[in-house]
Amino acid sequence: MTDAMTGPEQHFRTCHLCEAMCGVVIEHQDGRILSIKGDKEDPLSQGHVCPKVMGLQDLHEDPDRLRHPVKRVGTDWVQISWDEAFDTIEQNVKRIRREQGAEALAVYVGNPTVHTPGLLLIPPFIHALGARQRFSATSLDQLPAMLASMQMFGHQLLFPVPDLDRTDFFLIIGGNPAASNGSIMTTGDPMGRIKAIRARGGRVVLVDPRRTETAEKVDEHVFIKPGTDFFFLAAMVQVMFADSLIRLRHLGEMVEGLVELRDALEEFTPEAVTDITGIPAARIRELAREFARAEQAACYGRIGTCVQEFGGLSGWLLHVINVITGNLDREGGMMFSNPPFDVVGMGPKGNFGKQRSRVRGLPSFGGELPTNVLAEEILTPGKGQIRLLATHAGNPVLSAPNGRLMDEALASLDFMFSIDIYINETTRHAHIILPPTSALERSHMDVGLAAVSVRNFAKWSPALFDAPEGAKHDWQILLELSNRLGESSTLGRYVKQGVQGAVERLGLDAGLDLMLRFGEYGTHAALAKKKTSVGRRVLSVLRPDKEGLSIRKLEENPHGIDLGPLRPRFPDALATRHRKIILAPQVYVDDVMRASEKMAQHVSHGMQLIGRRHVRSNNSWMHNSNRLVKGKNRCTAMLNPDDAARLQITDGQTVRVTSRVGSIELPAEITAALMPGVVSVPHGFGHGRQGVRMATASKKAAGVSVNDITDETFIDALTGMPVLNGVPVTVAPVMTAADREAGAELEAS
């Protein structure tokens, strides 16, 4: 922190708002930001920054951020002390654990979680709860591209990434990179790249139900009917077999499962799938052609076609289109990073349907429950039944399907603790939640997304200002509780050891130091090696390589190093049995029939709602900044015209959007954006509901939850997801006062 009355001083550091990871110049003076800007210096993001970058400001002087610990009495809330909060939740676990079972005991991990370095005390503190049932944000998110690489590769976090700077050919599909920044594509700056692709004499293509941000700067953009991507990409396997454009080329001797992979693709022809997709069979054998034939290519996919009912065949197809086009591990197609830390060496390669979930028997991936059945656990009696949970950075009423039964079944609970800096729509039904400081109050290395950046590098920042006296960092706050919650045996395993000893012994940057000395560009790199001999192993702790990585050489470079270019790592990295890429698993060639069913029994659905997001927000955390909100309301229902047409439905007019669970109303925006027979809302709204302690966002973004009208019964059947895109859905319009006054003006004109 700047000593008082000094003159300005400039600060370096990542935005943590997004998985963009930006590199920003933070100018401050006498505990004050007086300005924020991108940072030209950075590596990855080269002075790029997006709006969401003033959020950095906005989120650490919010008055309503918490800044103490506080409990809930009746519908008030008092600020109590760390050791009355700790209490109160050692007492309380310890009591439902002892009386019900771990089976009780429950822990859901939201998403704001991967942008702060406090993510590696997360596995401690999980089982130092002993809960049984456990959620995050994957399964509204990630999952099924994180099956796939499991499936595929023999490890969860083997995350294929586009290498932007090299390719000549990317094809996105249900991705909107103008908006995200880039998801599961770390860039800085993800339409500048793009930008460059074409600039280079490339070719960007886009494959969505709506004409996104992103579709306004590619070369072409080609409408899918919501939930068809993996009738799309089957068709263009077919092609691909059909027309003998398979190209393993360097991937030859490490694929097994080519024959039995075009077996079962056998039927999706182009001509078969056009109905259900509403893409031309000409146009498919195309994009199939051209991408086959591309010196270097990249087939990416983001959310929307994971949150759909074929997600599990559709993150399967996506990688099997690198591969059988030679464009995956080689330079210009999809790669995988290599970051500072090994994050695939620390964390488990996964497992699928090791355990089922009590009601609906749906299965677990990674020791992780589908969050579509959190509600359902908590509400249903019997053995097992959820009665306590915590959260960490989470928001499940708003980002969960059935919002509506989230809120009940949250409300229902004996006792809930949260890990958080908001009262709000999930946070208001705990008894006790624990705020941790500012991210400008602790020092930030992103731990887990520099595994998906397009580019190697390496950054750390010190803290912008000092922490208040008595603030817990959220690390701290989870190796209290992993202290105070834990048994001896799961401490001396998950606490006391590693990392995680380093962290409690010196604090999260020793922690972090350790794991950038012994990782691939650090100063003892040659120790972690396997094949170093004993010799040089020792020498690497007597003479360590003084160019090395290490805090302090991070600190000593602010703007960040950059570690090159995007390397080849298979067949090293493959984690499979025989080190071979998987390309036809049993677990899809067996669903393969469900879709084959679906399209042999394919009928028009009417409406089908999906989701969007904006560049000014990140899901639901970042409305409560006036600056991020402000303008023009952006929870609209957007419709194509010719359904407004046939609805009688005019710009502007409130309409109510209905499904199975539940109906909201919101205005109309009629926009040729989308394709006709689509409804497009966006998430993370819902700030009106009672309780909520975000000023900003209740009265300038409250809107409504999309969640409140998906179902948390409509799943992909192979992956236990909750489909949030693609849901069938009414629309109608809403004959409002303001409506009627408007006709009667208008009639008596």
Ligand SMILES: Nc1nc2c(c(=O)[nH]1)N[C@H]1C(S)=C(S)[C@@H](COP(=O)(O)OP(=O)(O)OC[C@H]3O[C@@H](n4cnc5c(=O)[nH]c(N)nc54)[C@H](O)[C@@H]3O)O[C@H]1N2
Second form
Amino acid sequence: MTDAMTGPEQHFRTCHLCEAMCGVVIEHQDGRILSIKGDKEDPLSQGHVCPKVMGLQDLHEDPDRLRHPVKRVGTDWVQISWDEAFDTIEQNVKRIRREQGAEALAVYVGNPTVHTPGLLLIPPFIHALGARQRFSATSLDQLPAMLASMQMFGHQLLFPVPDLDRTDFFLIIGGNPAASNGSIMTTGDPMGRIKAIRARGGRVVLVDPRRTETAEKVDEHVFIKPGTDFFFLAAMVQVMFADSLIRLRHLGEMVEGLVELRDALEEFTPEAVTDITGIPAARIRELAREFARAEQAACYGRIGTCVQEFGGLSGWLLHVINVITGNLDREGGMMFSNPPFDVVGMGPKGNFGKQRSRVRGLPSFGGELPTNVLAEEILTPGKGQIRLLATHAGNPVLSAPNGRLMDEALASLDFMFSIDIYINETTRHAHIILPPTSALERSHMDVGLAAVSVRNFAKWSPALFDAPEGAKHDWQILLELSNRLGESSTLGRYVKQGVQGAVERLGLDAGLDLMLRFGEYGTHAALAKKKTSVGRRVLSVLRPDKEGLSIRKLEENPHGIDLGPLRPRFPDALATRHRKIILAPQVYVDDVMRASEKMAQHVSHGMQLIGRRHVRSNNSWMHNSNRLVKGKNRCTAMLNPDDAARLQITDGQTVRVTSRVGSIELPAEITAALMPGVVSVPHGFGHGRQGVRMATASKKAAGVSVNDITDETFIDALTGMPVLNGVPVTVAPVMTAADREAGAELEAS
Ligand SMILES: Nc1nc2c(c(=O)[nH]1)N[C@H]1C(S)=C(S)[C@@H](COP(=O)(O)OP(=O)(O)OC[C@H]3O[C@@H](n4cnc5c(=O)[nH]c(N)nc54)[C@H](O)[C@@H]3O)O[C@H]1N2
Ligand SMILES: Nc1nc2c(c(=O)[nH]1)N[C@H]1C(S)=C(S)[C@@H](COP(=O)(O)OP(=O)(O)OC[C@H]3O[C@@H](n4cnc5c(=O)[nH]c(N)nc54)[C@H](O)[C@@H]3O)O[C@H]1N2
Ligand code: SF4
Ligand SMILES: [Mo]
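For comparison with the form predicted on its own, kindly provide the form predicted in complex with the named molecule.
Full complex below, order starting with the chain above.
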């Protein structure tokens, strides 16, 4: 906090805008930000930041960012008090719940939730709301990785992360850390760590349908046809069995299902998958051998392997390859973080298919239905039709498939409320929007990302600025809603009010402090450890370890505290019934048949659509910063020169990309970086929609939404998730008025 008229001060915190968790130093004076730079003393990021870091200031100062609750009156918005906002929400939730039952209530939780400790209040909020139909960005993202961890290790939150600092063979499949700054591998500076692998004599190989910014920085890039990673991975496994390269090492006693695994994948030889993947058989065979023989290797797959036709199967084999080469839970392989609080222990183990969507019968995962059924569940009449939707930090109109249908669905709701900072493509349909404080007005600690960090690490930062009078933090909004919307027995209510009252009085930081103290490195660590003697536990209450972690300890170490390299966690952390890694879970073995049929029937596709990310952008919501969107238009359709010539498309010309559900028109960008037959369009654009109140985004970076042509019915039949990478499309040149004029001039001359 600043006093008026003092000199410049420094504030240290973690940038919350992506998963990298860069440490920053913010110079400020009299409530104004003077500069934001990388914090060289942050042990995890060591001074690295990306251009998006300016977003910390731009978001805070953005005049379009909501600072008060607003209510929609027709197409207009009026500022209302928190009381009126909460009262209106309470009345409508209770009315619809009474009239139509809890089945009519739904909730969608978006990605930025992961980047605030306020996420701890999401479960009680959803519980109190009583929404029976729950959705989130998980089903547009990492669900296959969670399903694989649940099936094979017994817990959905056991995310293996590459031990980047010690590996000497890093295989990246469908991830672009040079743009995304790394995902499910929190590192501060992923490209710096990748460079270091090569500098110490290791190898880095990338498999991607586009020669990306990351491809420029690795030893080898291999093109793969979209949606075929399962076939590639299956052939790798087949070779490892055929060449007797299976090496379980320390995992020997822990593994079951090796024979079933071998039998299930027998037919997928490198020769058999060459046609469908587009990768020469010899290359696959060589890669499999290289990987298996490397002393320390990590096979890591990200979004390109997740949201595609065989995403479920790919998630499985990504884990499998690390296990059968003895690289899981081992230094230099794929490991599990040892976070400052037991994220895994606190979260549910996960469940799959417990619930089915009403209209299409798609399976739930962890109590959530796939987001690609949200629109039809709102639009299809009958018992259980969704009539009320709450969104928290989500923009499904731009992020879920068939955005136009989503628009139509949201517009038809009986009632919708959003906890969000903008009036955007999604929240413009809400009746009430509740905006939380800006990130710089609240204290910060990464709770979820601590569990996927490539080095163990803890950091807490205080708020930089005081919250304006009357403003509410996200957790305060969620708590108030929980208090008002919950329905429980009298006793349950007293207990709940007691707990929530305590949180209200003491604040979220008090909760974080408790979690830290009882965590692995905490002042009361002994108390939390099942294996310590009763005597030591009693002692730890009486004489807590002063060196242990607590909020105060982190306050004294504003750059964060390094907790050392990753340490093996198996078999203790294994949560399966007999503490075994299950190599061939039945759900996957059953789904192999579908892949086998696909391979047999495979004919060369027309064009296939994939996505991409840019380092200066973040999903759909960072296009309102002038500094970040300036420069050339990034919402383009990239395609290969051969395709362009065949389709008679010139660079920069407007093209129409069409799928089963619709068309979008945008400029072509011709580049040899794209594999022939593939067209790449980034998601998160399309800000030109009526009623969006983000001036810069809708004027300077409107673009078009690729999710207006992704198809909610084209799914991975195993997970029920949408296919966002590998959508069949046609691409054609469009004669714009300017083109026609130019043509006419040409003819006249
Ligand atoms: N700057 C920036 N950073 C971000 C984000 C952002 O929008 N912008 N978003 C954040 C979020 S929410 C996430 S989930 C992460 C994602 O993190 P990453 O997964 O690293 O992100 P992408 O850049 O989308 O990389 C996916 C890559 O998969 C490739 N691909 C597409 N289809 C296929 C396929 O079928 N097979 C294979 N093998 N590859 C394929 C694409 O060409 C692309 O290069 O990034 C996070 N960080
Ligand atoms: N075609 C295609 N589609 C994709 C992807 C792809 O690669 N290709 N990627 C998918 C992935 S990986 C993801 S994660 C999803 C993301 O899907 P979503 O999470 O639905 O979308 P975001 O664009 O991240 O929207 C974030 C929302 O949170 C709001 N917000 C920002 N900060 C805060 C805050 O502090 N508090 C609150 N309450 N709100 C805030 C923003 O205004 C915005 O409305 O998109 C998916 N969609
Ligand atoms: S990479 Fe950029 S956006 Fe991500 S945490 Fe670091 S500075 Fe922030
Ligand atoms: Mo994501």
